[in-house]
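Let's start with one chain on its own, the form predicted on its own, as C-alpha cells.
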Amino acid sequence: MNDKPGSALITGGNGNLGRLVADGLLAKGQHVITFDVPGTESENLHDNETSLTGDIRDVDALKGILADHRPGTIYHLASLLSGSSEEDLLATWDINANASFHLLNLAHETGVGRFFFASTVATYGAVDSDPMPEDFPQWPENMYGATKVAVERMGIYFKARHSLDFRCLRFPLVVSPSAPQGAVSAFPSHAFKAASRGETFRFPVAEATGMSTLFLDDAIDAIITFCAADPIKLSRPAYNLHGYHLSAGMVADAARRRFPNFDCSFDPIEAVEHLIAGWPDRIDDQAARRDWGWQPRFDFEKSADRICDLLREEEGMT
C-alpha cells in the first residue's frame, strides 16, 4: 500500500465538483494533487496543494504521477458529461470508460489504498418504480449512463479480484451555481442563473417533469465522508444518493419568487423530456443512511435560498 495514506488524488480537480472536494480535503489538513486539463490551473494554490495538467487518456503520465505523488486516494472525478457523450461516441468511451480502466489498473499495481468514482442515477433507464428501489437493474439510455455503469462494473471486479477499496456513489440531478453547460441534467441550476442576470429562460422539459435531486454542498460531504467511513460498515460498493423531489414548474416558481421579473417558458426538448421523465422522483438510499451515517442537509428550499445567495455574490447584487 501507498506510503502516503494522507495524500488524494483528484482527477477532474478543477471542475466543478472536483475543486470544492479538493478545497473540502484541504481544509481536513489532507494533501491533494489534483489533475485536470491544461487552462484549467487555479491561480490560488494552497500550501498542500500540487496541481497537474494533461489528458485522463495518457497512460504514461497517469503512471508517473501514481509513482510521484504515491496518493492514498484515488478521486476519480474526470469525465465527460451527459450532453456532450452523444456528439462523439468514441472519444466519450475512450476518456470515459477506458481512461478509468487503465487507472483503476494503475491504482491496484501501485497499492493506492482506495479508488472513489462519481456514477450517477444515468445507469438507470427509465424508471418504473418510484422510489426507486436500491437494487434496480441498471440499462442506461445514453452514452454517458453506458460509460459509468462500465467503469462501475471494472471497479467492483478490481475489488473482488485483487482487493482494491473501490466505491462509488450515484448521484441524481445535482443542484449548483455553476453547472456545466454540458450536464443535460443542470436545467434548474442555468434556470435560477438566468433569473439572477435578469434573463428569459427556456425549460427543456415540460412543467411538472423532474427528478430526484442533491444540493451541491451536500454532495461534496457525501463524497468526503464516504471516503472516510470504516470499510467493516459498508455493506456494498456502490450507493445511490437522494435529496428531495423537484420539477421545472417548481424551479420556476422559486426563482420567481426570489427574482420577480423571471420570465421563462416551458419547451420540451423530447430527448431531454424522455430522459428526465424516466428517472425517478424519489430513490431509495436507506442503505447510506444505515451504513455511513449519509443525511442530506439541504431540502428544496434551502437549496434555491443557498444557491440564489452565491449567484447575487457572483453577480455583485446586494
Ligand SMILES: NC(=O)c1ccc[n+]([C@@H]2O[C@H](COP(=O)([O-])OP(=O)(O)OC[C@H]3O[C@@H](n4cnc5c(N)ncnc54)[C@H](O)[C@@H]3O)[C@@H](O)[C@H]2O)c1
Second form
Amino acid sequence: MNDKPGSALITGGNGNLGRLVADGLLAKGQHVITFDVPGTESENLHDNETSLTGDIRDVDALKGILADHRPGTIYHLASLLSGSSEEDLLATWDINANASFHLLNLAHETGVGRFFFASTVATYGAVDSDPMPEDFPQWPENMYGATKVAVERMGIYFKARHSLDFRCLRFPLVVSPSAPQGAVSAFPSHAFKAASRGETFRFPVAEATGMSTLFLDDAIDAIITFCAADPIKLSRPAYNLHGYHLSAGMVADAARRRFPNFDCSFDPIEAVEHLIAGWPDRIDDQAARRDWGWQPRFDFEKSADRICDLLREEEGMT
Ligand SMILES: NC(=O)c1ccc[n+]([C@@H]2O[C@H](COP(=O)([O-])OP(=O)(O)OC[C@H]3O[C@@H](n4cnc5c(N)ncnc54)[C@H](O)[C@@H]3O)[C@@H](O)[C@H]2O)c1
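Output the structure of the form predicted in complex with the named molecule; the preceding block shows the form predicted on its own.
Okay, now the whole complex, with that chain kicking things off.
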C-alpha cells in the first residue's frame, strides 16, 4: 500500500496533456499516480511516479486506487475526444460522463481534497458573439460537448452540496506537436506534422475557418497554476481560456514558411467545418486572468516556431 495523501492521481495520465501534467507535477516534487488504458505506459518511470492501467469505467478498480493511494488531488483527463465520441455514443456516455460521476462520487466519499476536470469550448454550441462572453449559455451540438457539460454540472453539484473543491478549465483547440487522432480540432497539429515529414495535407475545413486556440505548454501551465491557486481567490468553479485566434490558412502559411515544400489543400468535411466554424474565434477569459493570474506565453508565431522545432527534432532534422 502506498499511503501518500499529498499525491496526485492523473486519469488519462499517459495522454497528450496528461503526460505533461505528470512531468510538471513531478518537477515540483509531487508524487504522481497515472492511470490510463493498458499499453500506453511510458517506458521510463520517474522515481516518484506510480503507473496504473485499467479502464476508467471499472468502478471497483477506481475504488481500490483511491483506497490504496489516497490522492490529495485528482486531475481527471481521461476522455474520448470530439471525433471518436461520435463513433459509439453509449461508450462515450459511459467513459466521459458515467465514469466521471463515479469518480466524483468516490472523491467525495473518500475525502479527496481537490478535483480538476478538463472541459472544453465544445460545451458551447454555435457562438455568434465575438469575443464569446464569460457566461455564454452552454448548449453543445456534439456528443463530446454534451458529456463534458454534464460533468461540469455534476462537479458543481458535488462542490455546492458536498464541499468538494471542484475546479474546471474549458480549453479551446490545444495546438501541439503530438495531438491525438481522436479530436476534430487536431488538424493544425497534424498539418505541421505532415509539413515536417514532407507529406501533403488536406485541411478538413475552409481556408478562412478557425477558432480560439492555445499552445500546449500554456495549457499545462494553466492546469498546474489553477490547481495550486488559493481557493479564496477563485470566484467561480469553471474558467474559460483563450490564447489566440488561428485559421487553417494561417497554419498553411506558417507551415510553408518553415517547410517551403509543404503541399496542402482545403477540402472541408461538412461536420468538421460546421463545428469549427461555430466555435468562437476569441473568448473572454478575464476571470481567469483576474482571479489566478492566467497569462498565456505563446502567440501563434511563437507556437508555430516551437512546434516546428520539436517536430524537426523528432524527425532528426537538427
Ligand atoms: N487537446 C485538446 O485540444 C483539448 C481541448 C479541450 C479539452 N481537452 C481535454 O483534455 C483532456 C486530455 O486531452 P488530450 O489532448 O491529452 O487527449 P488524449 O486522447 O491524448 O488523452 C486522453 C487519455 O484518456 C485515456 N482514456 C480514454 N479512454 C479511457 C478509458 N476508458 N479508461 C482509461 N483511460 C482512458 C486515453 O488513453 C488518453 O491517454 C481530455 O479530457 C480532453 O477532453 C483537450
